[in-house]
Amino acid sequence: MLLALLISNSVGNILVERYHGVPAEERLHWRSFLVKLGADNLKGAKNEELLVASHKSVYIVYTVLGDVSVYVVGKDEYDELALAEVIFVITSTIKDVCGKLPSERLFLDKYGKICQCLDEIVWTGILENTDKDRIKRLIRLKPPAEF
């Protein structure tokens, strides 16, 4: 199961977070752990260079994409290789939505569409769609939500 998907800005503020099967009392721990992990290891990392970690029998794959950092946490069948595929789909979709590597402002300008894409990629902790064309078609079918 995919336990968490977090996207933060370059100083560690959370822009998007999704948890599946993680108790509410553990979410703060995961949030602070992932942001610290990124602060320690993503300095000087190249765009879309994947880093891997393990913590409490779960796998973490994370990367930097423009001005944002993307973290994916999984367990059981979602090992490092599966998470690498998940993060590849997420980063390529964010680049498609933004039209280039996202700055924090561009990411926030496209926030609604990015969230719709994330919902199509990961649903209730399961990887649903990996085809970018299918994701684009699916989000066109949904009315824009008020945020």
Given for the second form:
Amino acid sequence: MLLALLISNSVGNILVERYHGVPAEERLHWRSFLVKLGADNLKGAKNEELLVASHKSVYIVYTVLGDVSVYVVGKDEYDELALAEVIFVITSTIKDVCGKLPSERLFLDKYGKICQCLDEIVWTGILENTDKDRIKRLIRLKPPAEF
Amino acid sequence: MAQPLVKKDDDRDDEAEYSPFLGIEKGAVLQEARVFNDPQLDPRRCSQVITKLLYLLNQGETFTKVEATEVFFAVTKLFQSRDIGLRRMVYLMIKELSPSADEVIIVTSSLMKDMNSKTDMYRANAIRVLCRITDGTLLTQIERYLKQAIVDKNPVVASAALVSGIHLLQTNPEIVKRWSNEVQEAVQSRAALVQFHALGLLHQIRQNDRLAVSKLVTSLTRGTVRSPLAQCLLIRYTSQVIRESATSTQTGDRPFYDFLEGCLRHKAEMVIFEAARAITELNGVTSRELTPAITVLQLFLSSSKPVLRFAAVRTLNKVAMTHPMAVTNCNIDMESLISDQNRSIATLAITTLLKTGNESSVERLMKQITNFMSDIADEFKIVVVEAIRSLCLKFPLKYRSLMNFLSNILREEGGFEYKKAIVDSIVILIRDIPDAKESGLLHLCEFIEDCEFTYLSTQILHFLGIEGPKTSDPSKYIRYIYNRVHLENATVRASAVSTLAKFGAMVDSLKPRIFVLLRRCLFDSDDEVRDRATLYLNTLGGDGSVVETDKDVKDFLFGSLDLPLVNFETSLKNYEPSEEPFDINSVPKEIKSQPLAEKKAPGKKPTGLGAPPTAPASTVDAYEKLLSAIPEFADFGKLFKSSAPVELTEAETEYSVNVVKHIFDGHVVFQYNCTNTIPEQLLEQVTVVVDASEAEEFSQVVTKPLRALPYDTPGQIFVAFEKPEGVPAVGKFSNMLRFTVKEVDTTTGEAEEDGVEDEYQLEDLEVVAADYMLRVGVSNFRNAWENMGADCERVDEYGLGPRESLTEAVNAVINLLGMQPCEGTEVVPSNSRSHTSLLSGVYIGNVRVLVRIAFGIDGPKEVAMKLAVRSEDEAVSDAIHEIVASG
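Counterpart to the form predicted on its own, namely the form predicted together with the partner chain:
First the chain shown before, then all remaining chains and molecules of the complex.
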């Protein structure tokens, strides 16, 4: 299960936050845990360089992309390697939508489109699409090219 | 909440400085949402408003019921628009709003229409939305379409239906289970992701049907799996099948191993890892099976991708717990990871090295760790501390440098959990390594001089009270304890008073001085402190002169409260203040259900302070209490050993029964822990009929049946046997559970009047020689061996016949004897032709036994060993040889 997907700006303010299978009362803990993790480790990290951690039986993969930080949390079959796959789809899609590494402004300008993409990538805690070109078509309600 | 962007440097290009959502406010956006009702819809504007609503929701903003309903109704109007971009937004918005059941009806018809649309993508999205908001009744209406969608040609539609299925299986399993034919077909899909989703769903549908899962795995491992993600799932399911079939095919080749090994050469890293991990987690994995997996993992240790390094070191870390020798080849790669930028990787590398390192590398490792500790977070530090504790127990001779390390980090900054982990570790080392006691206690004393955590101070004071008086010079601790009375809060002061009293009781020569100190405490500002001081001054007796303390007083100070705390609490709550004082003897001693320690004991980490010494002992304590509460067993004497629970039923049967063997000098008590897992049944007059015809030296003396065994409330039956005193008698016992069963109406919980007598066959139980041996380690085997002397030494050689490996032979002998391996000698380095194991234990009659076994293996796997036994009694040395000779 993909438990959480969180995108924040460079100072830790939340831009997008989606949970699945995380009780409402635990979400705030996760949010602050992730943001702190980012603050401690992402400084000086290169764009799209993946960082990884585990907390109890849960895995976390996170990275920085332009002005935003992306975190994904998973457990069971969504271990660090599956999460690396997920975060790769997310970052490449965001870059694609924004046309370059996103500044916070650019990210917010494309906010609606990014939400649609995320909806195609992760749905109810399950990875649904992994190819950015296909996602680009899906959000325009076009069938995948190979079909 | 997101804040406006900070003003950027002037030379940055001209992107506007402010967020498009600057000053966004819920009320205003809800007002704007009225555009959804316009007769002439403006798709662009509507999309913008939805984006704003999404932004608000993603920021954690919530809508009231009224607001949500209003927005939802307005959004449904947008189905009128034919604008594709807007439709996509509408789908997303409805999912985010998750309308309530009574509202869903408004949108159902529109979605049903889309679900049958010719446009594939409308179908896919409508399925996702419907499944998100649907309930059981609606689901039966759309089930037909969903089944079609699962086998739809368009992979997006199929995936949408399959993922919805995974989601719906939680809420409506009986419906989704009906789709298994379609899902089965989808597993064969040529589209990679469809296959991945279908496989996940099919496994969930069939997870309780072992045969079906086994068939699924068998067919897929022969066929082709297109997506690496699906291949990973397949590997997981394969391991599950291997686990479940392992018992029946112990001897031959492991089924599916070749498949797993083949996956190690897959092109996707994800698959390689999954396979390597699966191999390392195989039950009783051999070193031959492990080697290829370790080799790929070792390569990944030096990968440029942090995720791969992390995954590799995490897996090796786990392997190191069970097969430390298999991992030693990777030590050099792992040492370079200590400086890895990603601290999670570095921590895992360190803890793995601590597990695989040998005695000579301890000092070097500690040096590296010292530098590392300063720049990691507390939660990582705790992991390191725990690893150091295990290392110290493994190499007790190195206690000095490891204890110094612990005391150094104890002085540095850190939070409660971290400090507690260090203190716990020091306490465990003090308990297990006698030589470390004095220095350890002094480290703890120094710590409480400047400790900000009341809990830790009180726990250390309690521990000092027990261990301090037994040291060579107890007086040196008094200063630290008495300082607490001056400097700390009331809770710590009260603890300090109790600790002082314990010193007074145990060390007669200190008593006069302790009295002086305790008298000063009578003027404390806190009444608990004063009360304790008064109590102890009165109980210690002797009015401050050097006299021996009464046994009763010592029992009072050091004895454990011989009552279940829950019962005690209830009795105290029920007590009404009156002339008559509370009588502690009125508290019932019977423990209602199974003691917790027993359930949790396996795999439990040894806790430090607050818990009685080490985990096994705490279980023994619980058993001792349990047995002492039964009058029939009162004259059996002291409990020598309690075995780990032995299961007498298979998992998931109607009645679950396990048995604990309690060994006394002249008796054996079987404690049958029974659980009734059928809600519709109440069992009464439950007993175990034991047939001891294959255990000649035992004769049954007492049976304590269970009056009633309701559903899910564990109960215990005891059967006691007499055996020749001090003799390690062995034998086999067959067991039959006999009871009266009564039907229970689960709605009212009432049982019927009449019951039927019934029986239930349990597995046989054996009392073996190892039951008469306590696993007690020694910190320095060589010293202990020399001190024991060769007077009662017995040496002989044995042939063990053909064996799978040296490791298997070593483990078999250790288990046969039931002794504690010392200094890590239970682990056989891979490819060794010979090995020496050092074992220690206490034999019945409290006779200490040390064993040194030299194993050797030759070409055709014939194992021979030379067994040298030293003990305090030659009869016992002979007995150990007899165990081996007859085993």
